[in-house]
Every structure is written in structure tokens, then in C-alpha cells.
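Just the one chain here, laid out as C-alpha cells, in the form predicted alone.
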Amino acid sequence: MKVNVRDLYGKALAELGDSDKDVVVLDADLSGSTKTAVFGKKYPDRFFNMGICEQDMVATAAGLASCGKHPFVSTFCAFVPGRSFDQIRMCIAYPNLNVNLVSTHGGISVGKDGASHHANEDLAMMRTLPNMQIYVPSDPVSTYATIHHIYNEEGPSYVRLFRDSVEQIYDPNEDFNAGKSHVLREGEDVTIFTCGYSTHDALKAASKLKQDNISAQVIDMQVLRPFDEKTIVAAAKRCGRIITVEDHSVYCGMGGRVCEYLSSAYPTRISRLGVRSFTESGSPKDLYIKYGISSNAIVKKAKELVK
């Protein structure tokens, strides 16, 4: 059964509101889509609809954090950080304030909302900021755990969520460590690093490769900072061939981070799959095919590497 990760975000927010009266939530007129409306309905005195004023929303959250509140800020990824990077940099990251930015509708999986709403640069932007923790959960279980995790961590964080409903990858009855990457499938011939919505295509690709006797390891790189260097090197040593695939620009995202680290720690043959241009409107499936990050594109690249 498919579940929407945003629903789990709303659920986690409401639970945090139950246990901590200092938790406050700010949204930019999109609370129905981001699911912060769940918190707003339960705690209207701690919920602030800031209107279409994302820069003001971020600065207001910083002010609340400086006064001892614990703000969660939400809108679409195209607007935070897309429209408010300067305020995030100067008001939150620079003073290292305890503000949690949780943005939804990341990447081309947003689909028919079109190019203006396809946030393909947000991870690159946030990666440049000192102090900023960055998370890209891939399913409902990891999303729920990540929200509770960032609440308990000091300093600012950015969580990138996606629009569509997906199957659960992780067992909801098992403890999930939101502070590290996870090996979803063991393999010997090639390692596929992925995160977020693309994780599901990576798992499909691994199943297809198995039919051709290619053993693919799949690793969910759900935390870009703090970076799980140990898992990266272990995969490089094990397979010697790596593919990174992400619903984001191929430049400076998750794949870029993997390359940056391995170039000095353990040079390895790497191929990166990601968006390389501005995009257009369409279904997520069609867009994944057009821009080369579908399961079939991963299979093709893996076969090239293995040869």
C-alpha cells in the first residue's frame, strides 16, 4: 500500500506539539499540501500562516528560535530555500539557530506543476551552508523518524520531502536510525547510491539487473550532512563501480558529495545520473525517463560500468 510521506510529517509534527509547548510551526499559505495544517488545527495558537512571504517566514522563525521557541518551517522546496536563501544563510545558518526547515515537493517528481516548481537545485544550495544538517528521506517510515530526529538535534536542519505517495521501504516495527545511510540491498558488482524518491527506482533497477546476473548494492544516502563516510568507502572498496542517482541536478547534489569525498579518500569509477537542464511539465514517470533517472536508465548505466 502506498502512503504519502507528507502525511507522516504532519503526524510527527502533531506529536511533537503534544510533548513540547515550545514547538511552533510556520507555513507560507500551503499548509494543506505540506500537511502542517494537522498541527495548525490542533494548536492554532502556535501555528502561523505567513502568506506568500517566504523570506519573512524564515526571518520570523529565526526570531522565534532566538527567544527559546522550536520552529518548524514549511513550504515547497522551490520557495525554501529557492526564494529565501539569503535569509536562511544570514538569519539561521550563520547564528546556528535551532530552526528546522522541512520543504516538500522536491525535484521533478513534482510532475505536472511544471518547471517553475521543479526544485532541482535546493540540495546544492543548502550544502554550501556551514552548520546546516541535510536529510532526504525515501519513505514514510524514514520521514517520520527523521522529523523526530531533527527535533532532538541542535542547530539548523533542512529536510527535503517529495509529492507522490510511495511504498514503504523500511519496516515500521523496527527502529530506524535517521542519522545514517542504509544498505537496502547487498551486491558485489556495482553500488547504486540514491536518496529520496529516486530510491524506489534504484531498487527496481537492482531487481532488473539481478535477472541479467549483475549483483547491485543499493544504499539509501538519506543524510547528506552529517555525511556517512564509512559507508561510502566500504561500498567503493567492495564493488569498485558506483552509480549515483538523484531527483536533483547532477551538479552539487548527493552525487557530487559522493564524488568529492571519494576523490581523496578512495578514488573509484563513478557515473552520476541526475537532471542536467531545466525541465518541463509531465508525469513523474515520463519525466524520469526523459531526464535519464528512471530504473531503466540506471540499468543501462550499470551494464556499461560492469562491461
Second form
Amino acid sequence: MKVNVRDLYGKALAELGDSDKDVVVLDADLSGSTKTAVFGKKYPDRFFNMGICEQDMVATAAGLASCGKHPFVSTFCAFVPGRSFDQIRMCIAYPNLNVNLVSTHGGISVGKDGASHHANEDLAMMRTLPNMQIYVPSDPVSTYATIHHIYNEEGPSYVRLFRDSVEQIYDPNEDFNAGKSHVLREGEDVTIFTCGYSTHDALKAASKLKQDNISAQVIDMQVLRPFDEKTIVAAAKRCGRIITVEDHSVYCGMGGRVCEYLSSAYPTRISRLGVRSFTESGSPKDLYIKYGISSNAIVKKAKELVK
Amino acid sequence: MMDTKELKKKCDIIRIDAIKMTTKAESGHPSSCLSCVEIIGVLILDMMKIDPAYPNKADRDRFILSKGHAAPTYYSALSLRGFIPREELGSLRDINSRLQGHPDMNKTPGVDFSTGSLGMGLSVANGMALACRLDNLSPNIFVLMGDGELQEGQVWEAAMTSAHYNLSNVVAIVDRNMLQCDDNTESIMSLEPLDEKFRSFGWEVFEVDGHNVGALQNVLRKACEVTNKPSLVIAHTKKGKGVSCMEGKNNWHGKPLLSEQYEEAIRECSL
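Switch from the form predicted alone to the form predicted in complex with the partner chain and give that structure.
Full complex below, order starting with the chain above.
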């Protein structure tokens, strides 16, 4: 059964609101879509709809945090960080404040709204900021666990969620550690690093490759900072061939991060799949095919590498 | 309320400090520091309920220097209030110094928020006021903005927020020195009628001679007494006030004094 990860965000947020009266939530007129409205309905005094004013929202959250509140800030990834980067840099990351930015509708999986709403640069922006923790969960279980995790971690964080509903990857009856990467599938021939929505296509690709006797390891890079160096090096050593695939620009995202690290820690041949241009309207499925991050694109790349 | 004469004398010290600090650092914004000497002096030394022995008290008044380039004036006032040793002022902008070119809340005791990129302070002040309201506290939240920075769109987003959430303990002051980096504000991107703009946004607006210590004491008290809306004090000032070679003159933004100008400036401000 497919589940909307944003519903899990709303659920986790309301729980945090129950247990901690210092949790406050800010949204920029998208609370129905981001699911912060669940919190807003329950705790109207601690919910601030800031209107379509992302810059003001981010800096207001910083002011709240400087007085001991624990703000969660939400809108679409296109606007936070897209529209408010300097406010995040100056008011949150630089003073190292306890503000959790949870943005939704990341990447081209947003679909028919088109290029203006396809945030393909958000991870790149956030990666440049010292102090900023970065999470890209892939399913309902990891999303729910990530929200509780960032609440407990000191300092600022950015969580990127997506629009479409997805199948469960992780077992809801097991504790999920949101602070590390996860090996989803063991394999010997090629390692596929992925995160977020693309994780589902990476798993599909691994199943297809198996039919052709190619054994693919799949790793969910759901946290980009702190960076899980041990898991990455182990994977590189095991297969010696790496593909990265992400619903984000190929520049400066998860794949870029893996390359930066392995180039010094364990130089390995890496092929990166990600968006390389501005995009357009279309269904997520059609967009994934056209922009080269579908499960078939992963299969094709893996076969090239293994050949 | 501090004796106005005594407060004036302290402001004279701040003025000389700001000139000395930026000249020694060979960088900084002395002209922007001098237009807000009295505003910051009255706030830090007289108006604000703050205590260097307990710098993090939850119900203390807050101050955000949104025009962060006037940091030397701020540091000097904090030193006179006992937050920073006087002898540390000479380290402004040096490597490893606690006194950064623009205020850093994690480095300098008494600084409530880090600033430097313009137009963000009012939003931060609103956040502080909302947090205090949730805790049933109502300290005064002061924020000082330059006039040039009012051109940032975020200021107007924040002006809506202060009024929408009825943040009557937010008191914003505009250092209306009429000059921005390139030229007069009205020739670069006009701000007038500034009072009407803020009134139409739902603010109570006051005007004052921003170099008149007694008048500032009075108007800031009145602004703090407003209970149904946020308050703006338009403080009419002169950029470079007190130093004849730069007072009210264009082309001085971000320029420290040369040594011969420095000698003359110190002489003028010591009279």
C-alpha cells in the first residue's frame, strides 16, 4: 500500500508538539500540502502561518530559536532553501541555531507543475552550509524516524521530502536509525548509492539486474551530513563500481558528495545519474525516463560498468 | 532614567571609540557608526533591562543591530555597560578577536543576534517577541535598521508580520541618515513617505532628532508604552555626525579615516 511520507511528517510533528511545549511550527501558506496543518489545528497558539514570505519565515524562526523555542519550518523545497538561502545561511547556520527546516515537494517527482517547481538545487545549496545536517528519507518509516531524530539532535537541519506516495521500504516494527546510511540490498558487482524518491527505482533496477545475473548492492544515503563514511568506503571496496542516482541535479548533490569523499578515501570509478538541465511538465514516471533517472537508466548504466 | 547630561557624556565616549576602533582596524564603517551613536547609547546604557552578570536571562530586553556594520558603536556601548572589557575594543576586526566586523552572538557577550546581511533584523525581532509571548514574558525587543536597508523586501514582509501578530513590544528604530552606499536614498530608491508607509502597515510611528539624547529617551519610552501595535521611531540623523569632513557627506560609506583626518576628528569630538 502506498503512503504519503508527508502524512508521517504531520504525525511526528503533532507528537513532538504533545510532548514538548517549546516546539513551534512555521509555514508559508502551504500547510495543507506540507501537512503542518495537523499541528496547527492541534496547537494553534504555537503555529505561525507567515503568509507567502519565506525570507521572513526563516528569520522569524531563528528569532524564536534564539529565545529557546524549537521551530520546525516548512514549505516547498523550491522556496526553502530556494527563496531564502541567505536567511538560512545568516540567521540559522551561522549562529548554529536549533531550527529544523523540513521542505516538501523536492525534485522532478513533483511532476506536472513543471520546471519552476522542480527543486533540483536544494541539496547543493544546503551542502555548502557549515553546521547544517541534511536528510533525504525515502519512505514513511524513515521519514517518521528522521523527524524524531532531528528533534533530538542539536543544531540546524534540513530534511527533504517528496510529493508522491510510495511503498514502505523499511519494516515499521523495527527501530530505524536515521543517523546513518542503510544497505538495502547486498551485491558484489556494482553499488548503487541513492536517496529519497529514487531509492524505489534503485531497488527496482537491482531486481531487474538480478535477472541478468548482475548482483547490485543498494545503499540508501538518507543522511548527507553527518556523512556515513564507513558504509561508503565498505561499499566501494566491495564492488569497485559505483552508480549514484538521485532526484536532484547531478551537480553538488548526493552523488557529488560520494565522489568528493571517495576521491581521497578510496578512489573508485563512479557514474552519476541525476538531472542535468532545466526540466518541464509531465508525470513523474515520464520525467524520470526523459531526464535519465528511471530504473531502466540505472540498469543501462550498470550493464555498461559491469561489461 | 539616566541623567541626560551624563548619558550625553557617555555618547561622546562612544563616538570617539568608534572613530578610534575603525581607524586602528583600517576598515569598517565610521560614518554609519556615528549616525547612530545616540540611538545605541540611549538603548544600551539607559533603556534596556539587561545585566552583564546574567547575559542570558529569559526576560531581558533584546537588541538587534540590523545594520550590523555599525558594530563598533554597539561594542563601545556594550563595553560601557560592562559586557566587554574596555581594552578589548582595540581588537576590532583582528584575527581571533571576539569583536567581528559585524556582530556575532556566539562570540561577543551581550550581542543578542548575529547580523550583517541587511534586512533581516526585524524578522528576528518578531520571532523573539513571539517566543516571549508564548512564555508569558514581555520584554522590549528593539531593532535598529539603517534607512538604506529598508529597500530589502524582507523588511516589508516583517513589517506585515509585526502588525499581523500585534507585536506591540517590538520597537523598531530607523537611523534616517538619508545616505546609502552609492548616494542619497531618495535618488537611489526613494523611501518616502516613510512614516505613511509604516502607518499603512499598521504601525505607530514616531519621529525624533536622532542626535538629541533627551528627546530619544522620551520618544523611546513612549514607543515602549504602546500596547496595541508595533512602534517605529524614525530617528533623523546625519551620517558621520560630529566629524566635519564626513558629516552629511556622500562617498564615506565603509571608509575609515586617514591619519590626518583622524587627528582632526578626535579633536572635534573631544570639544
